[in-house]
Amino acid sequence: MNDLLPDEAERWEAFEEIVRDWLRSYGYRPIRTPIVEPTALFVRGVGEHTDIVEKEMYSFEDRLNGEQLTLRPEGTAPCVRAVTEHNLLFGQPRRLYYSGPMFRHERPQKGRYRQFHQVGVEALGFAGPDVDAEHIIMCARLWDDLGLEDVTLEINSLGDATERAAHRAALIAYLEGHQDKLDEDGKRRLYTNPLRVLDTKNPALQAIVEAAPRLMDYLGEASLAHYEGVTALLREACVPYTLNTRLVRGLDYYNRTVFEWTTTRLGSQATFCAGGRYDSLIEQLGGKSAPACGFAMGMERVMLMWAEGMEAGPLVSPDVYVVHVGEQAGRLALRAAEQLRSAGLAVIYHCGGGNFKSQMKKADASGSAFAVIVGDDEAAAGEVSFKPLRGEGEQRRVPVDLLAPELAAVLYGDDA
């Protein structure tokens, strides 16, 4: 777990700025779920036998009452779970999103830790291939608006339940025929998990897994149409994708549409975005039954894409550093500051005393455009100096009550 210092915390809010404008865009609306929720949420949401639930979550019991409780790994089940709890799905179908930090214990790496931030997107009761297409298309755009780069879509469809029920007990069969090759991670998985097998990044798996039978000829009529309405939409929409097979995902809940982005800029764990429909989880968690489709981006991976060649420092910077030096001056001072703040302006009105060589130094350092500077003399007249600090520009003294409608023409031009 990791601390935000102001330089890199000012680029995280420019990020989340972009992307509610970017959710805005597509009518999606925010959702805010608790950080901690029952045990019993993840392990009939995300899956008894995943990863997520047997080794990776931070789990605990409630000293006063013995409930069993969890800091939560991932949101898509705590979203279907507040939807279905307020009943919000009655009589029309929901676009939400939330962000916020996630919890997993794993092996912390570049732009992987421990606590950890996703943006999650969640479409809940549209049973059609269009919002699985729309989330892939809104993703395209979103690393368009940020400038990324080598950025992949891979795609695969897990088809339905009586679908994969058939493929896994092909599979089973398959994996118990070279259970001797499989390490100890595919040993576990063999009987509680087996499409997790397919996801294995153990080199000396590769051909085995290769030639394992695929998901995707198991597939019926409808699930085949539902991939193919999906893949149709995004040629249309000139997003390109290769189909892989062993595409699975960590969580047993999706089925038919998944996605991965992948990157091969953040090393050895290339994943920044996924995805995928999962038609059976909110009845699974209790409400009535309802289609819904949803993907999450790691926050911390994303930004590291994203923020490559910026330079260093503040991201954000004030318009005016005040200056003064004087009893009478000070108040002065804070009266001009809190007019520049009513004007719109972002202000620094300078603490802890000092000459007026120094604070000067102090507004250069801050970034600021312009410096107000107010003596005792300004004060008995019930004036201020302003003075650019960046580019050419004398200093000017105006009456302090004309002072914000100066600079607000001096930084704004006509749209002052």
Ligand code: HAM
The other form holds:
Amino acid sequence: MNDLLPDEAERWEAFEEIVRDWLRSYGYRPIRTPIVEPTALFVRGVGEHTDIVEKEMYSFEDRLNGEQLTLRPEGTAPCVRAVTEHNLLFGQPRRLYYSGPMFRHERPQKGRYRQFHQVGVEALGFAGPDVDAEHIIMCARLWDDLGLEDVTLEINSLGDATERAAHRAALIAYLEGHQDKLDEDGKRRLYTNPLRVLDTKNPALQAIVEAAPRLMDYLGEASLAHYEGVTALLREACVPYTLNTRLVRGLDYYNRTVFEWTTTRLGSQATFCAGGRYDSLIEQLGGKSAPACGFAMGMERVMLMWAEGMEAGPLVSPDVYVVHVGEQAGRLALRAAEQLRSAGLAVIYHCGGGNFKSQMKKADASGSAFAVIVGDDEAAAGEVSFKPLRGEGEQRRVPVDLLAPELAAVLYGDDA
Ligand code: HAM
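Compare with the form predicted alone: the form predicted in complex with the ligand:
All chains and molecules follow, beginning with the one already shown.
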């Protein structure tokens, strides 16, 4: 779990602003749900036999009433819970997004943390391939806006429940034939989650995985048409993709479209954004049956890619640093600072005393564009001085009430 110190936290805020504009430009609206949910929501939603539920959740018992609770490991199940609980799907589909901390007890490494942050997008009540494509296309636009390089899109179709059942039976039969060669994870998952066996990173199992029955070959007409529909729109939007027939996700709720954006920029091939369709989840969690799809990006991972090559140091500097020596000067300086803020300027009012020289050093170090300087002789006349700290320009003295319009005109141009 990480602290974000000011330089980094400022970058996060800048990123969050870009992301908010991007989400609005596609018509998505925010939803905020609690960090803590009943454990059963994730067991039922994400799936009993997933890594997340089996070993990664921070779960605890509420001491006061014995309820089983969990720090959310992801945002889709909570979003669906909230939408159902508040009847948001009544008569209309919804385009929603959320962002915030998620918790998984994983082994930490670069880009993998126990508290991490996701921006998640969910479109609920949409059945067609157009919205799956919208999600992928909007991702491509964001990577473009952020100037991310070396990103790859992998896509697959997981079909529907009957298609998966037929494939699963064939897969189990196939894996049983190779049981002696499977590792411990493989043996454990053989009957509980055989698709995940295909997701193994173990090089010794790659040959077995390569030759395993492909889910793609078990898809019926409707699932194939959906897949074709998504990929046709991607081609139309010039978003390159690779079909990865072995792409399975670590969460159980998906059907049909699944996709992952990966990069080599974070060490080994790493997924920084992923999602897909989950047409049964809403009903499974007690809502009225409705199709849906969505995705989430790991903010730490995107930030690592985005911040690459950015200079260290503050992103935003104040406009003005107000220095003042003397009691009367301090009072007038405070008034001047508030007037400047009313005019929309960012102002640091010097606190902690000291002579002009030491205060001017701090003004310079703050990165401010201007220093406003007030001494008792100026204060007695109701005037203040200002001086540009970067570039050319003389120190000038003006009546205090003229300071804000003067500085705003210099900083924002004459039409301010
Ligand atoms: P997920 O693949 O489990 O999907 O997580 C999405 C993204 O969150 C990952 O691609 C990764 O970038 C980031 N992430 C996951 N775990 C960590 C970690 N320990 N540290 C840092 N980043 C991490 C979901 O969570 C689904 N709810 C996505 C979704 C939304 N599907 C449909 N709608």
